[in-house]
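Single chain ahead, written as structure tokens, the form predicted alone.
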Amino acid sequence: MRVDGFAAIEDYAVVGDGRTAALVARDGSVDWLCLPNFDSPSVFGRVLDAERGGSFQLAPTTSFESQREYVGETNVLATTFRTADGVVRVTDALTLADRSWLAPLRELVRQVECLSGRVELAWSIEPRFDYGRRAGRISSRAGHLVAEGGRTALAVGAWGGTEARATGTGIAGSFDLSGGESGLLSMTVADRDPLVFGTRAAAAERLQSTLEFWRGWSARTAYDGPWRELVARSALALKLLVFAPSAAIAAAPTTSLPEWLGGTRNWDYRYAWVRDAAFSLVALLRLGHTDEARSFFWWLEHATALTLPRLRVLYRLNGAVETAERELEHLSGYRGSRPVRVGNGASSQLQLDVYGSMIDALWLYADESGDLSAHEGKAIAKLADWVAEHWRCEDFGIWEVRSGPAHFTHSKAMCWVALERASKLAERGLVPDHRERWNGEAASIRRFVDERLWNGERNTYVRAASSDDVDASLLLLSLFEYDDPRGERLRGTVAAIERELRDGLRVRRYLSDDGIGEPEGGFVACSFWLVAALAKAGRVDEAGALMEELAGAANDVGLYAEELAPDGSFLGNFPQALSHLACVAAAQALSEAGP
């Protein structure tokens, strides 16, 4: 199950509490957990260095097979270990805090139940705080043992049948379960604030009602048409992915999970780019959660308006801009993957396709509203005044390359989108009426476009104008309207991508050098847009067909990394919002489509 102590990245699973995440193995490993928050440093990093990264073990003790999935439409999770003696069921969550609880800071439950036989499993807490650099300090405190490393501190809790014990740089124990029989194991965190010891039964309580808030906010779902079952799936890993402080949406838990094994593609994900923010927000309103779309748009106004009219790539989930790309040298990387990073050097960047997803974004917000303030539809008009200005700049684009700026056709058209959108937004009165300046320099998008970025003789858009490659990125044409998608146009680009960027299910991002030179795996987003494409422009039977190869490649409880390799195994941070934003898209262009 593993190689060289990693699990494969589709082993695992995720579960959160709106402010961190945990990646929890097939064997019952838990190998990543940042604390207190998404982008704190990681307490257990085993994903990027199978020695020094820390991990939170919890296995039978003998052979075992492993069946697991998530309880019912929640973000717990339920993992089934099978032995030759009995059969025991772990179930795993970050709890979320009932307020009239005096609760701890941050809380991982897992509940232990045999079901049948006799099992013996052994746990074990190996806490490497500050990705690794330090090991534990353990000490007791009112009964419970103490993990400490700076200024973050575990306390562990153990239930039924065992005792944790101090094993040096981290606490360990046991169980001995026999059918009926039940044992917890809560292991509660501090940062800066006081270390609540917790009780079994107030442990268990937060495991019921995050049980609770996971069915009650899965049941205002709305969403009814083909694929239910990966769409709600999908939304729960949104859901997972937002900061609930800030109402933020992290790309991704993770960092440095490599698009290639022994590559260096290795990116933190763990912030929330304003391109991914804005298509959130659409997929949660199209999802019928508002109150979670109403949150993220103010999230956005607020986190931008330091920076208005200039957009950053990306954010800190609580709005800073600072996101210093550095090389942590001490971790091996996933698999050998190296370098392992935090931060992320995109950030300025200039990518101008972020001011149509935003624009277009708050201009689906507007409609589902029905209206904005006078300061929002000032900050718009700004927003576009810019593009208007601006738009003839080369741009990095949206896959953010390193090679350099180009004049990136997607970029092009979704400047186009952002005046577009604009306008539509002035005739109604909710923008200052800029209109005029808009619709020319629009017109004037258009032309470039036709004339520099459209080859008539390949019968396609180009990636770029220095390029006569295609790029999946155009296929977003479709889906934002650019073009018409039955039109000879984008039939002829969506056939040249299939030609040139498709293998099967797995749909590449371009072909051109990026900068960087080395393979990456194929796009899950991408292929999910080749889906959208394909029935938006009637070719509905081939959409279907793809839609049900990229079920099956979703790992077995539904998540999608970043990319695909050719084996089918996972490449890329997980569980990336991305790939699940493009797979709602997928399925709703589907429905639109009809049979």
Given for the second form:
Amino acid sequence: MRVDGFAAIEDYAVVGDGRTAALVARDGSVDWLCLPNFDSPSVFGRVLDAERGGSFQLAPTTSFESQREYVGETNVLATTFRTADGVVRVTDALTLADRSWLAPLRELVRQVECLSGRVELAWSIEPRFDYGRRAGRISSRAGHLVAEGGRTALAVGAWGGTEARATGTGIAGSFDLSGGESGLLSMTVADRDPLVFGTRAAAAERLQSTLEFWRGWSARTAYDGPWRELVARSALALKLLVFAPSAAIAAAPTTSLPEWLGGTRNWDYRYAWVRDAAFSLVALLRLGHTDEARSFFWWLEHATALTLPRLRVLYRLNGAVETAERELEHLSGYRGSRPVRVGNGASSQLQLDVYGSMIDALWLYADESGDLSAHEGKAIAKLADWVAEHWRCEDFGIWEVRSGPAHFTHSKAMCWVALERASKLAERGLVPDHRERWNGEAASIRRFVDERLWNGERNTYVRAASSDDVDASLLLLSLFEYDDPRGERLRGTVAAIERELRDGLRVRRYLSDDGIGEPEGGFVACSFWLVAALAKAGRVDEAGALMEELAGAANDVGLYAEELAPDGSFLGNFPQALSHLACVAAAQALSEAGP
Amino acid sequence: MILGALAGGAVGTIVLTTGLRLAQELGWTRMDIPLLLGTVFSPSRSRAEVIGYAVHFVNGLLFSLAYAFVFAATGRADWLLGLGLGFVHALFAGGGLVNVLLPAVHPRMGTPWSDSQETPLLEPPGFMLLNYGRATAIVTVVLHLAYGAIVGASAGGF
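Switch from the form predicted alone, shown above, to the form predicted in complex with its partner chain and output its structure.
In what comes next, the whole complex appears, and the chain from above leads the way.
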């Protein structure tokens, strides 16, 4: 069901190959695909402009009902369409390359199988290059129809149906399949290089090997605790967001899906946040994906090398630091939510918590692998020294507020985490020993938090100095064990957050002004952090009940966006790494808390 | 001339490697040639740095022989021709050698073709090594100019 041409965000599933990702709607339309990489301009951008965004549609020509699932624990999607005359299944994947053969730079494969009866399907590719600015030029090369727009070109191979035909602005065709028959579409992509034309056999083989790779990868996910299915799907979603050429993790594959319909909180998440990378390193280490964890470790180390000891909040996926924000005025935005932004202006903000997240991740990595070189040890000591010197500064906090800097409690607590973990590493002789300074400053942070950020009357930590409000980021004090999670202070804080920010399964980030002054939904990561905090506080039954509710709030293929609207619909960029990272952390906290 | 070019190559490589390290320390670039070369042979950072320095030094000597070949072919060897060759050398290093050829053979470096099946440890340098910081191209060109001038001067005699 579309409204003004837009599908609901929860009606999307995602397929990806570690370089880019496509959003596939329940009605079979690929409405988002940037080529060749996550952060390249879109070629299909219907999710941001139903008229001029471009899409790859494939659906029965008569009315249908659809049902979707991933093919087991893979990132390959199967959509089953039921019509009055028959049943057909479409399998979608961005294929992974077969190293022994000349493979295309990127390839979207759509396999159609008629399971029963007879079904006619129509497909059309309407590429709109450069975020919908150009329609592209259609021509025929060696029997393949090709669409070109600037440096990007795509070729279409269609087998088992009518021959592909040029439509003026795109390429189209149809299938008329009876039970047992199948067809195949392969869209291969080139970027500043020659196109590789697919053959049916090679495309089908790549689809098969892609399935096998994802199955094998999932089999290595070492988690047998509760909500295994949810955790496995989250791990797959996270792996899909890892930009394989550099190992950076994108916060989400989309830009400007709104945090409130019609609002202006529309941000570009196709960047790597240091905070997310640190959380990812921890999650993947704990899930047994040590190769990926090691890659993150190297990415963290290399991406931040240019600015060390100062960390930027986010980096481009290829490691560059230029993230200038601009607006795409020619796009309507998702259901009128403007502006559509590319780039992210938060990159130069001071966010002190990033240092705690990063040193905590490095500490865990060193703890698990026992592998930290002298060079890396020195880098960590530099970071800790920087924290010791700067923790007294006001910052913009984890939520990247645009209302101006403040002394945020979560930021100060994470500075304490940074110094505490650095001291532990020094104790083991893994980093230069500046413990005297670090321990002294850590004690000063505690005094500051106790004196200015604890409200004894309300029995809760507060959001920031001179504020009486609470903030859901305070839940992380429990996860990072700033205080005893079962102690009176954190129990009181969790209770205050439940009282003031929780509405059923939804947890708001805060109620205070953040400089934007627009409503937003419940933040999915905060709900999962509440699960973890409850579990750590010993309120295991309540944590389990909330987790159960949250499991039910995922969409039909187990994915989460950034936020949940009051009616349960999704808001914000999709799928979001932080939501899935928090989901893994919550399941692990519950697993550790026991029955 | 060959011995002069080799001597210049040795000195020029030391200047180039030291200059790159200096640029790293100053926060101008994340380019770390010894690490990039050494991790072809070992994932251990400290071992890779040592191997990388050695490999880069040998490369520097080999390139000086290529310079000597050009000097012999043109019948001219001086710092100015060396400077010109250094510029070509920098373009080749940034546009092809480190940008395209090294990722293609490096077992631990990502490429534009890396997909989810791979977990590379090093990001690819990009055209003119710009992924490693905007100033990387300038640093690379300046240091290769210095290398070329030293080799040219040494081969031709001061």
